Structure formats: C-alpha cells, structure tokens
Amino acid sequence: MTNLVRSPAWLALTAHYEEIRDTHMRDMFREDVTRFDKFSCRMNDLLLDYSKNRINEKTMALLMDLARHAGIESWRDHMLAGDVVNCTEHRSVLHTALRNRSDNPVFVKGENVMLKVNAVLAQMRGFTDKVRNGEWRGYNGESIKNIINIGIGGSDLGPQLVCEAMKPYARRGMRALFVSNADPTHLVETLKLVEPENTLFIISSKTFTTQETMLNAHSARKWFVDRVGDDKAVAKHFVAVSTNVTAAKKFGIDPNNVFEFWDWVGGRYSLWSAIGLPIALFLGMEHFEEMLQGAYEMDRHFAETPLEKNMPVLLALLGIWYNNFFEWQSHAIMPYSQYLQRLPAFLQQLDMESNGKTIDRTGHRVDYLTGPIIWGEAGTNGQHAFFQLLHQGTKPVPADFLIPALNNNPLGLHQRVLVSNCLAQTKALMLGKRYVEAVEELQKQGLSKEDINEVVQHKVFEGNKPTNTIIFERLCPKTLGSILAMYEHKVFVQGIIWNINSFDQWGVEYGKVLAGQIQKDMEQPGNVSHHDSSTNGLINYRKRIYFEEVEKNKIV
C-alpha cells in the first residue's frame, strides 16, 4: 500500500465512511437546522453552499486533517512562489503570475517574470486597441469584423468558453470564431461565415508545430491567399501566439505581431496569457483585465483563507470524499446559464488532463482512484437529457450547480423559472421521495389501490445525492475569472492529495507519436503489416478506399 492509504488521516476517513455511509441527508437537515450556515462560505459575490453533501462536522474535520497531512498549504505556497512543482518537466507553474494585479515580483530561477508578463499585456493592449478602433485594417483598408482563433486544447477551450460566456460585453459587430479540429469540416464551415477582407486569424501554438493547429493554419492561409491573390497580405490578417518567432515569420506573420508566453504556462491554464488575445479583441482589454482581477482575487482567497473556509480546498476535499471513499467515479457540472454552456468542456480538460494519472510523483503506481470523469450540460437542457439517471439511476453522480441570481438578459419570468429549476433539482436530489410519500401523492390523484401498487415503486426516489450550489450576483468578467481560478485551484489541491503531477500530459503526447507513424503508412500504397492486426486492418481498409477514389477522381 502507498503512504497515502496507510496514513492516519486516510484510515480515519475510511472508518468514518463506515459510520456515515447509510445516513440520509434529509435526516441530517431535519436534525440540524443550521446546516446551511455551517456548510456554506462566500468570496466576494460568490456563495458556495455545500450543505447538500453527505457530511457532518466530523467529516469536514477529518478531510481537513487529510489536506494538512498532504501539505496543501506548503505546496500552495511553493506553487505561488514560482518553485518547481511540475516534477516530470522540471518547471514552475505560474498561471497565477499572469493575473498578478499587485506590484509584487514573482521569481523563476532568479528572474522577475512580471516584467515579461506586463510587457505582453501592454503589447496586447496596444494591438487590441488598434484593431477595435479601426486603426488596424485589412489589406484593402477594411476594418476587422471577424476573429478566427486557430488552436487546440487549452489554446481553444479557454478562449472559446470566455468569448461565449461574455457575449454581453463584446463589441457590437465583431464576431469571435474558433477552429480546432483536424477534421476539415471545422475549418471549411467556419470560413463560409467570413470574408478575407475583414477577418483576422490568430494562430495559437507555443512551438508553432502543433499538428492540428498548423494543419488548419496552413489551410486557412491558402484559403486567404487564393482569394486575395497576394502573399504579402498575410501580414495584415494573421498574428501568432507562440515562442517560435522564426517559424511565425516564415509563415508570413510580422514578428511584431507574435505574442509570447512561457514554458511555465501550461496549455489548460493559459487563457490568462496571450492565448487570451481573442478574448481581449472580442471584449476589449479592459474586460480581459477585469477577468484577470477576478482570478487574482480568487488566488488571494486561496492563498490567505483558512482551509475550513477556502472554496477551492472545500470543493477539492468533497471530491476526494466521493471519489476515494464512496468510490463514485464521475462528477457533473451543471451551469444554469446558457452563456456557460462550454464550461463543462473546459473543465473536462482542466481536470481530466491534469489528474488522469496512474503514477505518483515518486514514479510509483497509485493504489487508489485519481481524477474523476467530468461531464455536464447547461440547465435546463440537462434536465431533459440525463437527470433521470441522476435521480433514479444506479450510478451516483455528485454535481456542481452554478447559477447567476440575475440574468444579463432580463426577460419576463425566465430567470425566476431558471433559478427555481436549479434550486428544485438540488433539493430533489437531496430529499428524494419515500414510498409513503409516493403513495400519498398517487392517492391525491385519485388512483385506485391496484393502480397505485402497479406504479408506486417507479415514483420512489432514493435521494441522498450530493450537490454543491455556487450562486453569484451576475455573470461578468470579474466573476467568471474567479470561478475559473477556483476550479484551477481545486484541481491542484486534489493532485497534491493524490501525490500526482497535475501539470504534465504524457498520455496525450504518446498518441501524437503513434498518429505520426500511422500517417506515414497512410501515404504509401500497399498494405501494412507491422502494427497489431486491428490497426493493420483499419489502415488497409481506409487506404483501399482512398486510393480507389484517387484513381477514379484524381483527388490528392
């Protein structure tokens, strides 16, 4: 067994689980009318209600013991100070420096990185101001109306989420579009929406070699040049977020329009960097900086608030409780805001790419569950899709519900209905419906005893399904920044407790290597036989179809 599962803190939680596992939350609420006050906390306008969890005060005390056994406070301080916490790549992890709104320096290997961070922010401000005020124009003098971000993973999901979520703050007449998939359909259908004269492309790739990104970038460049007939016009319509200035210049991008970020910025933590350029262009730099401010304030909350009232720590520990002691292996994200419809996808990458690991920081295989499966959908759509499983299925799924108290688009009763549905779902998941309650309900409907006996079991809800509710005044850049930073820190805390490195992604890299080998096989005529039989068969089947099409239609 690993040190974690042998630790006194872990063993105490294991014993406590046996004590509490069959206790129903409805009984907890009945016996303690102060649960909400005990198990909720605030940070600015964010209110976290975690009272609808299968916990009591002893549970939380034992979870805090686990956090302190893992050295959460020490690891947190090391990360924020710029110390090396990415052990497999020997890097600092300083996405927090990107949103450092204080005058305090942050050092990496003796260098105050805030000088570079602030220089790039100034470069972004100068560029976005020129584009938005019409000083920067396309090759024929037309102003920019469309921004197409070409990236993948963190270079796509974060900016896309924010641009979707912050549409009320966007510039009228400007559109932000995103291309990530190697499937040509994604690029082709996006390009149908724009004209080259008023479109600005942002190529986001740290090395300027990411396969999917550069494939789309070169195809977009060809589309552009074919329509305008001038290679030199590329410099007016393409910019890059990259460390590889040489490759960007070769592509046709002016070196002055290459925006830098650094190896201590992980892709899934990078929207706060120049990767956020499409956000700044779409919303304006002032709104981008408001988002940085919200994230910075969550960073300070994480750094300075006692663990017992620390939102990221609380969310992390509750996740540990269900993942490792109840052994529930998924977690749902339910934003009751259409603007946050991309939040589940963003958190999938943040959480699953960070903590989907089987090897700990010492190089040994873990003997406990690590990162959960993250999924979800915007409410109320999810209610009509998968909530049946949440309420009456055999797989318990803890869930986070997020809801703004006020809507950016006030319209009649809409927001009241939305909030009512959100709160009703968490209440129903907690309470359930007992057999006698189902019988009484059916009797009031006038059903006969025979009809009641036939249907009553289908009306019973077990309840006791845990949820967190995160409610805030209104979805704005500052609040969104706080929410995203909160989840980043939650993932970090869980990784520390599981003793894994949350900041590498070797599983992703391995797939890329194999894809490169198979791509070479695809380009050559004749069957292949050096893979496993399944891969050989699939490659050969596809090649046969492809080369028959080439011969028939002369495609390339």
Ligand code: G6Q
Given for the second form:
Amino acid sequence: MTNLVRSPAWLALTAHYEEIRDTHMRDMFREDVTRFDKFSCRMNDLLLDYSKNRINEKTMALLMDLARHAGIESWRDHMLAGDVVNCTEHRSVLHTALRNRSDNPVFVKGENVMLKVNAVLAQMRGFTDKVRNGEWRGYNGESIKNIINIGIGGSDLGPQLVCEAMKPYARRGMRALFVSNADPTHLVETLKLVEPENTLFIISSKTFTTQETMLNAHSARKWFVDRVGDDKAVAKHFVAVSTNVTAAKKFGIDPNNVFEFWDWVGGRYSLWSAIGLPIALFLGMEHFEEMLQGAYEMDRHFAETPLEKNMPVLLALLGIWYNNFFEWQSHAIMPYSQYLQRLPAFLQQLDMESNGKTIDRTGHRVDYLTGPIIWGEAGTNGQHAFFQLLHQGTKPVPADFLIPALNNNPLGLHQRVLVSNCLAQTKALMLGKRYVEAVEELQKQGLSKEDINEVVQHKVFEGNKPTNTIIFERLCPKTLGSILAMYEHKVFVQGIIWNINSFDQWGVEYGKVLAGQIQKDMEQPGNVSHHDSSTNGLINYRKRIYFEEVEKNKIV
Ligand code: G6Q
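Next, give the form predicted together with the ligand, keeping in mind that what was shown is the form predicted on its own.
Everything in the complex follows now, all chains and molecules, and the chain you saw is the first one.
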C-alpha cells in the first residue's frame, strides 16, 4: 500500500465518503441557503462557483488536510523558484517565468533566466511589429497576410486555441492557420487557401526532430520553392521556434529568425514562450502581453492565496474527490463560448499528458486512480448531443461550465439565451427531477393515468451530478491567460497529490520510436513477420495494396 492511501487524510476522506455518498445536493441546498457564499471564490473578474458539488464544510476541510499532507505549498514554491521538479528529465518547470511580469529574477542553476526570457519577448515584439506594419515583406514585396504554424501537440494546441478564442482582437485581413497532422490532407488543404507571396510559415518544434512537423515543414518548403522558383526566397517566408537552434538553422532558417525557448518549458506549457509567436503575429504583441499578464495574476493568486480560497487548488481537490473516492473516471469541459471551442482539446492534452501516469515519483506502481479522461464540447452544441448521458446515463461525469457574462459579439437575445442554457444545465444536473414531480408535470399535460405510468420512469432525473461554474466578464486576452494558468496549476496540484511527475510524457516518446521502426518495414516489398501477428497482418495488408498501386504506376 502506498503512503498516500495509508495517510490519515486519505483514510478520513474514505470514511467521510461513506457518510456523504447518498446525500443529495438538492437537500444540501435546501438545508443551507448560504452554500453559494460558502463555496464560491473570486480572482479578478473570474468567479468560481463550486457549490453544486457533493461536498459540505467537512469535505472541504478534509480535502485541505490532504493537500497539506501532500505538501502542496512547498512543492508549489519549489516549482516557482526554479527547483528541479521534473524528476525523470531532471529539469526545472518554469512556464511561470515566461509570464513573470515583475522585476523579480528567476534562477535556473544560478542563472537569472528572466534576461533571456525578456530578450526573446523583445525579439518577438520587433518581428511581429515589422510583419504587422508591413515593413517585413515577402520575396516580391508583398506584405504578410497568412501565417501558417507547422507544429504538433504542445507546439500547436495552445496557439491554435488562443488564435481561435481571440479572433475579435485579431488584425483584419490577417489569417492564422495551423498544420499538425502527418496526413498530407492537412497541409494540402491548408495550402489551397494561401498564396506563397503573402504567407509566413512558422516551424514550431521544441526538439526540431518531431516526425510529423519535419515532414510537413519539408513539404511546405518544397511547395513554396516550386511555386516561387527561388531557394533564397525561403528566408523571407520561413521562421522557426525551437530549443534546438542548430537544427532550425540546418533546415535553412535565417539564424536571426529563429526564436528560442528552453528545456525548462514543457511542450504543453509552452504557449507563453516563443511558441506563442503565431498568437503575437495574429493579435499583436500588446494582446499577447495582456495574456501573459492574466496568467501572471493567476500565478500570484496560486502562490499567495490560502488554499481554502485558491482556485486551482479547489478545482484540483474537487477533481480528486470524484476521481479517487467516488471513482468516477472522466471529467468534462463545457465552454459556453464558441470562441473557446478548442479548450476541451487543449485541456485534454494538458491534463491527460501530464497526469496520465501509473508510476509514482519513487518508481512504484500507484494503487489509486490518477488523471481522468478529459473531454467536452462548446455549449450549447453538447446539449443536443451527449448531455443525455450526463443527465440520465449510468456513468457520472463531473463537469466544468465556463461562460462569459457578456459576449464579444452582442446580438439581440443570443447571450441571454446562452447564459440561461448554461445555468439551466447545471441546475438540472444538480437538482434532477423526482418521480412525483414527473407525475405532476404529466398530469398538467393532461395525460391519462395509464399513459403516465407508461412513461413516467423515463422522465425522472436522478440529479446530484456535480458541476463547477466559472463565469467571467468577457473573453479577453487577460482573462483567457488567467483561465489557462488556472488549469495548469490545477493539473500540477493533482499531480503532487498523486505523487506523480506531471512534466514528462514517456508514452508519447514510445509511440514516436515504434512509428519509425514500422515506417522502415513499410518501405521494403515482401511480407514482414517479426512483429506480433496483428501488426504483421496490418502492415502486410497495406503493403500489398500499396505495391499493387505502384505496379499500376498510380503512385510515383
Ligand atoms: C507536450 C508533448 C508533446 C510535444 C509534441 C511536439 O508536452 O511533449 O505534445 O509538444 O510531441 O514536440 P516538439 O515541439 O518537440 O515538436
């Protein structure tokens, strides 16, 4: 048994779970009208209402004991101070330094990294200003209208989410496009939208070795050179963001146009670094910096607010409560904002790549559940798709609902309808509908007793389904920065409690190595037999189709 499940805090929560598991939130709200005041908190314009959870004051006190038992405050301080918390890669974890808007130094191995962080920010500012004011021109004198980011995973999802979410702040006539998939369709379809003369490619890769990115980068370069007929024109149309400056230069990028970041920035935590270059180009550096400011303010909140009022800590502990004591396996993200449609995908990577781990920091297998399955969809679309399962399915799914009070596109009644739907869902999930209420409703509709009996069970909702609601004034760069930093810290807190390293991703690395081996097998004619029978069978089936096609001269 691990120390965690033997700890007094864990055992107390296990016992408390037995006390509270059958209590309905409907009754909790009836008995205590101050739940909202007790179980909500604010950070700037962000309001977190977590009162619609299966908790009472004792639950929260016990969860706080668990957080303290895990040493959250001291781990947090170690991370923020630049100590090595990524134990399997022996690295500091300092995405917070990238958005440190104070004059305070941050040290890694005795070096104040703020000097290079600020130098790259200045380089980004100089470059984005030039591109945006038309001083930077393509090979034939045209100014840049299209930015294509070529990157994957952490070098794609963050900038993509922000560019989509911040469209109202973008410059008119500037377009940000993203190519990530190895499927050539992604690149081919994207290139159909642009002309080489006014397109800037950003090759974004921490390592500059990732197969998909390198493949897309080389194909994009070929497309470009084929069209403009001049290799030298590449310098005006390709820039790179990487920790591997040498490899970027080798690819042919002008050294002045390589934007650096460092190994203490994890891929999925890198949108605050030069990986955010597409954001800065699309929105302008001032908006990128507002986003950094929002994240910085959340960092201060995380560092300075008592655990009891600390948003990332609260979200993390509530997640642990359901994950480990109710043993519910997934967590949904429902942004009631079309602009946040990529948030579920972004958080899926942030959370699942960070905390999808089985081995703890001491190298032992855990005997408790770790990271949940994260999924979701922008509201109200989800309501007309999978919400049925949330309301009446057999698998409980705790969920975060996020909504701006005001819309960036005020239009008639739309925002009122959107907010009403969001609040109606969380209310219905909490309250449910009892048998007697369902009967009454059907009687009012004039149904006969027989008809009511036939249908009434289907109209009952158990309710007692927990949700958090995060409401904010309006979606702007600063608030978005705060929201994303809040989730980063939530994931960190959970990882500390589960005693896992949230900052490595060996599962991703393993797949990359195997793909390379299978690719070699694909190139040779003739069957392979050295894999398992399933993999052999699939490789051989594809090879047969492919080489038949080659013979028919259909594939060159
Ligand atoms: C993120 C992961 C992973 C990574 C991609 C791209 O934390 O490490 O998603 O971002 O594999 O890696 P590169 O940026 O090195 O191309």
